[in-house]
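Let's start with one chain on its own, the form predicted on its own, as structure tokens.
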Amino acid sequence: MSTGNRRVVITGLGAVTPLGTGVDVFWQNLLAGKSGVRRIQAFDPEGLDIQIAAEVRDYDAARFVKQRKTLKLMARDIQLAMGGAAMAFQDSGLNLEQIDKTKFGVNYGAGLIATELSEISPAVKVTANSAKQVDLKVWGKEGFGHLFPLWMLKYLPNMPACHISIAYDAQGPNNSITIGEASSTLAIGEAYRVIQRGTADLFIGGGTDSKIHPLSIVRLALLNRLTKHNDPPEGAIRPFDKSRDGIVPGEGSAALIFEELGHAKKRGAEVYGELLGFGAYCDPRDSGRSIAKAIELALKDAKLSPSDLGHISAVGAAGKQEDKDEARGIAQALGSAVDSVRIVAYKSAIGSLTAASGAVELVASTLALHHGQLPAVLNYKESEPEMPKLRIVRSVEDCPKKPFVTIGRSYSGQCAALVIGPLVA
């Protein structure tokens, strides 16, 4: 029986994302300080506020399917979710054949997918009324006969962790996490977790999402999250700059295969890093709170202090007041250490991937920490004087050989924090 203490290790990572597919195209552009923001391609953006994203292009997601078939009950969401995982999956050497499939989990954070507009005007026209507003009982009676049948699978966030344990016939603890920004973070926190109690040996965790949809935008736009920002695409997300004003959405995914230490040995599993501590905390009212929270906790959980670490992988949305409150948060939870924890921002490069968020920003500094650098931040000169001031990475440095902090962050207060660091005997 497990007492609770087991050591949990990453052994595979996956990525899809706006700087190319795959983790090493990943890590050479982010490295170059390359940016994945660009004119929207999928529709066009004309009248739009916002005219720019950060998409995934040339992405072929047959190559990671094997059921061809079934593309065609996947959203995009789901879709890039497999290339994630597939990549991961190969990197970390895994045989299925030698897996202890009722030990296998699948943990993956997911955002709300939008249904594609040319899938659901049918059923809408037939339902509106004069008004030009959808006749709700007209829609449950005559609305779902101009839909295809399996039209909701392609669309609920639970299927992209569905997908993935059928693809690999994991029968293991499975779960889906819907908590905007933070979701692939307490996703992976809660299968870090399950490993440790003994329910499973081995998961996929991650997590993806897109927003380049008119309804996603819609949507942030009557939040005011998104820039004004649209020429140069390049330079309109600004972490923690004083000239910031507001999210580029995004899409992407990414995976990590996590593996309780003595699996991980018994196969000879090379090993990027060891999941320290977990921490997450929630105040919708104050959001510097929560990330503040959620790193002392973390480090709590890892018997470590702040001093113990090398960089903290911060949410850095590029929100006027969001970054404000994450500068005081991190600030809070470093207090001395301050001005010697090095921050980096991924989102400057790649942009919000929304529940992806999380998981592609771990795959980046489980990356720096490997390779021993750290991307810096793009767009970034100063910060207003009012906020407190953090040691930003204003171009590539070396990286510490010492456990980083990640953090995921939802735009209503919830937050989590991983600690992650270099195996040590």
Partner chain sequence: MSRRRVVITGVGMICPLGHDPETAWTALKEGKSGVGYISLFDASEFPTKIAGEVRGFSPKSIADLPGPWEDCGRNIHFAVHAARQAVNDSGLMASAGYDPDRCGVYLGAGEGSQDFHHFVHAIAKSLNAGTDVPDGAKFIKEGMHDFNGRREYEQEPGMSSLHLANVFNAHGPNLSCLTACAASSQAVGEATELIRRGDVDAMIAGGTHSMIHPLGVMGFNLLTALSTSNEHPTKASRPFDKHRNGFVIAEGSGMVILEEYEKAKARGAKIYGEVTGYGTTADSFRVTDTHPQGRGAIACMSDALKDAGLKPTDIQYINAHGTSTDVNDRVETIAVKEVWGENAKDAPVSSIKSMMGHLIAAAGAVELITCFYAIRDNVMPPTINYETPDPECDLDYVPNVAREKKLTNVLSNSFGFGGQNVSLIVSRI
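Positions refer to the first chain, counted from 1. Everything numeric in this text was worked out from a predicted model, so none of it was measured. Rigid core: the largest C-alpha set superposing within 1.5 Å between the two forms. What changes on going to the form predicted together with the partner chain:
Superposition on the rigid core between the two forms places the CA atom of Phe144 2 Å or more away from its counterpart.
Mind giving me the form predicted together with the partner chain, seeing as the form predicted on its own was just shown?
Shown next is a single chain and nothing more.
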């Protein structure tokens, strides 16, 4: 029941990933089958069960932040976000002087941002007793003076979107979605709807996250989600393969410029693709069904059928049960088209970027459509026999110039799907 005829297109892409900063290098490395998974550099992982991660290397946020003094207000997640947004904005060719800033929104998927331990530790050092416990009386009396006064502002999940709105004077709707790994898919879906309904003409939509943090790694490890395949690092993430055993923590960000079609045409913007449909579903007791439903809803919204699709960008988390559920969901949604629709899983190369996953993977598939090639799913040999058979891309293939679906799913089962296609007049 669409309420309007406003169409929404993608006119800019930006990404900061474990395979490089910038969409060109990201795409080249992805297509070349490179992996962004390496031994952890952020700290020495010797002796840990997990010694690998998909880290963003050699990233200098200062390149992307005009007001340098604001950098100290930005946790890693926010700094990563600034790069993605800056590159997407530049790629779009938008001119700030020529747009209605009240119709310019920001919507980001963001996670729980873990505080830098080194920011808290000076206060811990002076307040901990001989048993290394901290009494709150002592903490209140002596700890506060050792902490950064604006500490909290660095870690609020809405801050990536806030800083971006300030950098680009985006005065329209501004939201931050916090649904774990489904965050940025949901955020982009919402941006799509807001432009459709006419509240905005333009959005920077995306996601950002960094799980390369001791606290985040503890959280993932305690849930038993991390792979035991440390060696070689690039062989660790095995979506849909029968030897898969978990995820690798990652970090990154991506941004896309979404624009009402008429707005984009008027300024002669290059269009990467069109948003055609969005669906979200959550049956907490059956994530396979939730994925199927989200895909079906998105296809219905796009007025397409499964056989119209060229490929699906799967979640492909490489979790034992998660992938099995997902394969069932995808197979159910595709029906007989399951034999023809190609399946890609970018996490095999870039790890789990959590709240950024949906955005980074959407950028990857948009580039695939643009360049006409689909990157291989790394480390995939064969699925267990009981898993529904999917047409998984094992080596670089042509990307059909047809619509694709990208899926976001949180670990707890919230699902979303977007349909994007080439712009057809």
